[in-house]
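Below you'll find only one chain, the form predicted alone, shown as structure tokens.
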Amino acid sequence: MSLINTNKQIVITAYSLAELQTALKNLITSETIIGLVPTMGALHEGHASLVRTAKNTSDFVIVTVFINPTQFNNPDDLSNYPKTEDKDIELLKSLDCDLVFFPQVEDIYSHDYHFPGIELGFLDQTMEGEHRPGHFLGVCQVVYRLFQLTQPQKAYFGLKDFQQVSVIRFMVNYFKLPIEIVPCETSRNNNGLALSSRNLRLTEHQKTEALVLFNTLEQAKINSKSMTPIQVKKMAEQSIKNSSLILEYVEIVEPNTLNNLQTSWSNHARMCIVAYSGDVRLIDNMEIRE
């Protein structure tokens, strides 16, 4: 465990479970509100926004950096996931983060760790669940374990991964965990591109081409005022197909159940889009019906 500091900021870095436990024992009291920001590293302004929100609403902020192997169903995606540890620590120093935990695989999936299992039902059968079998089980395994190790009262997740937030909320309710899930709006660059660690793998030209996702979502919001969900979906699909991106899916869903909407709207209906730019999988979503 080490203390990394600048003139103004100190961030505690823990690289093992023992170091994490020592830090928490020395720094946490029964009254401390712990805010957890789980990440897979390659941190950007979207993660920074989560940390800022956590700093404003918690007493002690822990950021975890762990590339979880069990939620990747594509080995190439796992091996190509960007790793920027030094830059991550520098960013967290600037944000006055209290502790960053870099667990090892054996810390997360130790021989004595038993995930009790969960039935996600339809949440694991639609959109990401359909296209990435086993993904959300892996998400639940690692997030449950991180909750177990850090004991937070609050946990912060970005709505760019909208379905993931729904799954984690379901898991917290399923196990009756005393943790508040705090969803945070998607961070975007000045042109509207959703910030993502995977953007590091895009060329500047690809980043420009990827703006079709944001533009399609914005147009869908306009179209929803005069069209049915199925009509809006078809126009969105055509918009992506007319671009250089390779469409995986477009869905318009009720935000709580994730049921597909076709002939009538629900409040806060959300459009979710996934498409590929080269071999980089891009995901975005937006509330298109207030």
Given for the second form:
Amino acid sequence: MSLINTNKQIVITAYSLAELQTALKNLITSETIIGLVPTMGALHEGHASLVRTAKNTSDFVIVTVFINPTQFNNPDDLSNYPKTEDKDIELLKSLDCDLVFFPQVEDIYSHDYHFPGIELGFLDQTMEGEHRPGHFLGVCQVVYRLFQLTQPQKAYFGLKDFQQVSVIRFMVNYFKLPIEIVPCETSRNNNGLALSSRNLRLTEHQKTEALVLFNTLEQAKINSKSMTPIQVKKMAEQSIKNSSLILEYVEIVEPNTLNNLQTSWSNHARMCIVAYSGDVRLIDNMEIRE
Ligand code: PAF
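Please could you give me the other form, the form predicted in complex with pantoate, since above is the form predicted alone?
Every chain and every other molecule in the complex is listed next, the one we just looked at coming first.
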């Protein structure tokens, strides 16, 4: 464990379970409200905004940085996932994060950890569940373990992964965990591109091309005033197909059940899009109806 202290800013870094446990024993009381921000690193302004929200609404903020192998169904995606540990620590320092935990694989998947298993039903059969088999089980496996190790009262997740937030909420209810899930708005660059660690793998040209996602979502908002969900979805599909991106899916869903909307609108209907720029998988979503 080390205390990194520059310009009065301190972040405690723990690189093993033992270091985490020592730090928590020394710093946490039964009164402390722990806020957890689970990440896979390559931190950007989107993560920074999660940490800021956590700092404002809990007493002690833990950020975990762990590229979880069990949630990658594509081995290339796992091996290409960006790693920027030193920069991550610098950013967390500037945000006044209290502790950053870089667990080892054996800390997470230790021989005495058995994920109890969960039946996610439709949540795991639609959109990301359909296109990334096993992904959400991997996410549940790791997040459940991170909850177990850090014992947070609150956990912060970005709405860019809208379906992931639904899955985590479902898991918390399923296991009756005493943890409040705090969803945080998607951070975007000035042009509207949703911030993502995977953007590090895009050229400037690809970043410009990727704006079609944001523009399509914005147009869907306008179209939803005069068209049915099916019509809006068709227009969105066409807009992506007319671009250089390769479309994986567009869906318009009821935000609680994730049921597809076809002929009539629900409140807070969301459009979710996934498309590829080269081999980089881009995901975005937006509420298109109030
Ligand atoms: O959203 C992510 O970065 C990951 O899915 C998470 C929640 C950190 C679990 O590995």
